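First, one chain by itself in structure tokens, the form predicted alone.
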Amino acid sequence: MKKNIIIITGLLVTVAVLFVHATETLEEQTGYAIGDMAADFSLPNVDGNKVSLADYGTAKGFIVVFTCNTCPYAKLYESRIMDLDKKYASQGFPVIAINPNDISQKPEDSMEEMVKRSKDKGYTFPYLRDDSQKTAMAYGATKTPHVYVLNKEGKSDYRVAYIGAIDDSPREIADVREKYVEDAIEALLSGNSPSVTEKRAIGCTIKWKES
């Protein structure tokens, strides 16, 4: 009988194991991919007006962020891509935060609230509102935060050149020994396609309205 529920109990934590993999595939496998152009989005800023990628006429990529105000590893990461904004903007690669969090799950991540906060923590980069979900959707962006490095080709081409997290550290700054966004971003300001161009990003999943 013992026997048994061992086995029993084995198979269990195959299935389970097979599922979480299956699960993290299809995850990886939705939306954008390396090398894909990206569509262009007019979504509603915390000033009152909307933004889009092709306001930016003169940028030469972009830093888009999938973040909220309420995911703790979003709060921790919050004055990193403040700094990727100030370091970046001026060369050419300015952020472009995105909140996509239903906020029927999360009120606290309302346009209201964005507001409050983009406004609090003085950020030097839009802070857009996608209550339909569809950016965050077309992306493939799954937590918060998500980055995705966009590298523009002509006047309205974005191809994607980098997606996941911003380092390898989500908690101490002093523990971070590898800079993805900003090692990316680096390569493509010298001509050059990034050496990592996937990395997991890691943070809170985004609160999907129910179908």
Second form
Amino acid sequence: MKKNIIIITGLLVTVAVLFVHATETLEEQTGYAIGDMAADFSLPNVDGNKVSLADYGTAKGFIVVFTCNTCPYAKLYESRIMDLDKKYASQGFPVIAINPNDISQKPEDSMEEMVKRSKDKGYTFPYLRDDSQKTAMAYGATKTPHVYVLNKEGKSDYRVAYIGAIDDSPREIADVREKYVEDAIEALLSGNSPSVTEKRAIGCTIKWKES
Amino acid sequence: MKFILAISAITFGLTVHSQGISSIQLDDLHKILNQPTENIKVVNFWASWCGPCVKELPAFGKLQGYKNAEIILVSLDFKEEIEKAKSTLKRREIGFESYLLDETNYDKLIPSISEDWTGAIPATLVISNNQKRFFYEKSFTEPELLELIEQHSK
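Right, the form predicted alone is done, so what does the form predicted together with the partner chain look like?
Starting with the chain above, the whole complex follows.
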């Protein structure tokens, strides 16, 4: 009897260890790494329409930015995100901004407030609401702002070419020495792979829905 | 002895000291983190503009010294906004000495703390008494933090 209990306990512990290990591995694998193919999405835009990457037939790639109305770092980068679209949309790399924040925690990130902000500031790019947060999760975005530069290959393959920060100076635009996103796009435009593919920056944690 | 006092007075005078928060360079922060002690260190990265960070500050404040844990608060507010960080702590009645990290090279700072840190805050690093590091890119409630300290102070 005692022996059986020991064996059963042993088995249970093994199962528990395996289970914990499996979940850990799963967690590590969420989100894209450089070179992965990004999935398309269909999310509501501030203009009332839905937007997908597939809508952009002539695009060479995309600057996908997870951002929001409320994070001070997102606000610091807002004008730079607008400038990126002005500079690169015409060259085939438009900005697609996505707001994934849970509005029960951040009411100022609601579609209504997004419409207001994009109008007030004069966004020239779509500003999409990721209510289910599935797109942010699939990409592995953790914070705002969090940028993914995608390079289009063939008709509908979007390869992740750069992940992370926009540049190296959040507070003072005048102190920017390295423009990571611009450098990545310039490399792609001239047919090369970006030399810098990942740079980290501080940001606000995405407000995930409490399950 | 007098000499040592004089030296510490000078050093003390040189650091930007602002009632409870002193500005610190990344290298010096690492020196503090690498200093072996018998107790665990719980290092919390926060900023006055970060809602979830400010929300969890009182829990960190309350658990200073619990099971001899040393709570080290590191503000990532911009150096120019040290007053904001100061008043945020004051309003939450956190009186112990803490730091504002004077480092704007985030791509150097972030991986130097943990390879697992994507850069989102709040973020918390636990260093056990045998210098093992555990990193958490998440918020903590007071019971969770209590459990964390108990788990690592064994």
